[in-house]
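First, one chain by itself: the form predicted alone, in C-alpha cells.
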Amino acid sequence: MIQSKGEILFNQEVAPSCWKMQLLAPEIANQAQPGQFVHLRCTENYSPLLRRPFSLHRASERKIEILYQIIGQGTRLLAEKVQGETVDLLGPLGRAFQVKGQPEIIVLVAGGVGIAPLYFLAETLLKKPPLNSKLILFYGVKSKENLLGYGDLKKLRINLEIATEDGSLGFEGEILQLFQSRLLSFLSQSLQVFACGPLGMLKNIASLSLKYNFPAQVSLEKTMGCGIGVCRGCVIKGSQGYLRVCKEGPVFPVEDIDWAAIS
C-alpha cells in the first residue's frame, strides 16, 4: 500500500452524472491490479471525514484513471476539481481478479460503473499474450447515453454485448438477461465469469455459478472507513466466517460468500 498525492491530468464528465479521472500516480500505477481500488480523500479538509474508494479503471506505468458516479456529497465536490490539483490517495488495496489457468471462455459482466475493473481487466488479459481464451464482454446500461467508454471498449480485440434497457443500443433489456441466452452455449467449454454491477446481477450471478458449476468472481461495493481492514466497518457474511471487503475483497468467489445475508 502506498499514500501518495496523485496529480489530476483531467477530469471530465463522461456520461450524464458519470465522470472519468487520470492521476498522475507512478508508483501506485505500477503496482495495481485489476480489481483492486484506490482510497481517495475528495477534500483537503475533514468534510466529508473518510475516503471514498474507487475502482482503478487502468493503470499504465505512470498514471492511473478511475470511474465515478456523482451520489453524494464526496463525489459532487470531486467532480469540481480540475486539472493541476492533487488528491490524496491510498493504494493499490485489495484483492484482485485471477483468471486461474488456460479458460477457453472468459465472460466478463459489467453493469452500469461496474464496466470500471472489467474494462482494466480485459485491458491487461489483452496485453498479455498468448491468450488463448476466448473473451466476451457484457455490458448494460439503461440507455445509450449510459454507456461509459464505449469507444474505448470497441478498440479492445474482444467480443462484446451491449444490453440498454430502453432498447436505444444492442439488446433491450437488462444484461443479465442477455448474458442468460448466452450461458447454455458456452457451458460446453471451460469457462470463468468476472463481474461487477449492481447487487442483484450479482446475486443472479452467483446463483447460476452453483447451479451450472461454473466458476465465477465478483466485486462487491460496500461502504469503507479505513479501507485496509482494521476498522471492519465494511465487513459482510461469508460461507465460513466474516470478511471484510476492503481486504478479504474486493473481489470474491461466489462461493465465499452467504448470499442470503447480503442486502
Contents of the next structure:
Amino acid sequence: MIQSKGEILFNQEVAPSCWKMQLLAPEIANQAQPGQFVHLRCTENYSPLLRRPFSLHRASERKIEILYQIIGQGTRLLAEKVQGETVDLLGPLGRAFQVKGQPEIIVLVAGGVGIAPLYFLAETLLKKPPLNSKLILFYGVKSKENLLGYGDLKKLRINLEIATEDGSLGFEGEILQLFQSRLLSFLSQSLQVFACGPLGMLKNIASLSLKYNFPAQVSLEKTMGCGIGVCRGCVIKGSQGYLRVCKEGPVFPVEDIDWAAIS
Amino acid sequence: MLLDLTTHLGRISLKNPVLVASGTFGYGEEYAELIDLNQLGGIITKSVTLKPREGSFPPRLTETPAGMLNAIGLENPGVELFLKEKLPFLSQFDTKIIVNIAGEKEDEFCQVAEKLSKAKTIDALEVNLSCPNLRRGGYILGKDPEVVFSLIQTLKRVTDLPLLAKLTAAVSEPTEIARAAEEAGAEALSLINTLPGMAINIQTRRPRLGNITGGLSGPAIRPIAVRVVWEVARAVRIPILGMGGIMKGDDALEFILAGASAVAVGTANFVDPTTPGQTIKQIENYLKKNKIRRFRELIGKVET
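Having seen the form predicted alone, the form predicted together with its partner chain:
Every component of the complex follows; first up is the chain already shown.
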C-alpha cells in the first residue's frame, strides 16, 4: 500500500462518457495485481470530500491505467484533468482475482465498464506462461460504440464473445444470456469464472455458480471512506458477518456473500 | 528558535497537540503502513465495547457537501480481543494511547474501563457519551447532564486512568453537560462528536443509510465545533481536545485559539493520511511566523 502523486500521462474519452487515464506511478504499478484498486482524490479541495475507488485496468512497468464512467461530481472533475497534472493515489488496495491451479477453461464475464479489471486479468494471465487454460471473455455493452478497448482485446490471444443490447455487434441481448447459453458446454471440463459488472449480472453468476457447481469470483463496488479497512463504511453482508469491500474485497468468491441481503 | 509544542490534557502530557480522532484511525495498523505513528501527539482508538459488535446494517456511509454521514454502529471486536490483538501493536509507538470506550449501560462502561485499567500501556480513556448511532446508549446518555455526571463519577471509582468525556454538540446547552462532566472529575473534554444527520436518495425515496440517520463529520461541521469549543472553554476549567472537520493547520489553529489545548484530526485521515503530520508542521510554521516559542501560549487567545 503506497500513497503517491501520480502524473497524468494521458486522460481521454474512449467511448461515450467513458474515459481512460494513464498515470505514472512506478511503485503502485510494480505491486498491482488484477482485481485490486486505487483510491484517488479527484480534487484538492473538499468538493467532493472523499476519494474515489477505481479498479486497475492495466499496470505496466511504471504506469497504471484506470477506466471510468462519468457518473457524478468526482468523475466529472477527473475528466477535466489534463496531461502533466498530478493525482493523489492510494494503492494498490484490496484483494485480487485468484486463479486456483490450472483450470481447463477460464471465463471472464464483463458488463460495461466492468471490463476494466478483467482486461488486466486477461493480459496478466497471458503474460505468465504457460497458460494451459482456454481463456474466454464474455463482454457485454449497450451498443458497439460503448465497447472499451475493443482493438486491444482483439489483439489478445483469447476467445472473445461480444453481446450488445441493440444488436449492433455480436449477440443481441445481455451478456449473461450469451454466457448462459454457452455454459453447459463448458461444464464437462474444469472451469473458473471471474466477473465484474452490474450487480444483477453478478447475482445471476453467483446463482449459476451454486446451481452448476463451478467456482466464481466477482468484483463488487460500494461507496468507500478510507479505502484501507479502517472506517468500516463499505461493508456488505457476507455469509459469516459483514465484509469490507475495500479489504476482504473488492474481489469475493461468490459463496462468501449473502446475496439475498444485497441490493 | 526552538519550539515547544508540548501541551497537556490534565494529567496527560502530549509531545505535540495533534491527535487522531476515534473511529477514523482504527487501531493504528493500517495507517502505520502509510505514515509514522511516532509523529502523533496521540492516538484515540475506535470505540471498544464489552462484547464484540457487528455494527449497523449497510449502507453505512454516504458523502454530503464538504462532509460525510456515517452509521457504522460501533463495529468492534470487544474489549478482550482489543487487549489481546490490538493494543500490543499500538503500544510499540512513542505516542499517547487513548482508548475510546462505549456502552449501552453504565455497568458496561465500567466493566470495559476496569479491564482496560489492567493494561500498562494505556494513557487515558475517552468516554463516548455521544455516538449518534447507538440508540439506547451513549447518545441519549450524553444529552442528560445528570446521567453524564453519574457515569463519569462511577467510572472514576473503577479506574485511575484519566477520563476524557466525549460530548455531543447536538444539545441546546453544551456547557451544562460540560460542567457536569467537569464536576464529576473528567480530566478533559473531547468536543465535538459527529452531529446527527440524514440524507435521502430521491430516486429510490430511501434513506441513504441503512440506519436511516447517521453522524455528520468533515469540514461541514467545523464552524459549529469551533463555536462549541469556544463556549465550553469559557464555562469550564478543564482542558478541551477540539475536533470537527480539521483538514489542515489553519483549521486546528482555529480550535486552539477558541480554547482547545489539543486537537484531533478525524475524517481528514480518510481523505489524506498525511493530514496529522502536515497539521503539526503547519502549526510549527505559524508559531515561527508569529515568533511564539511555546505552543501553549496560543490556547484560547482569540480576541473577541
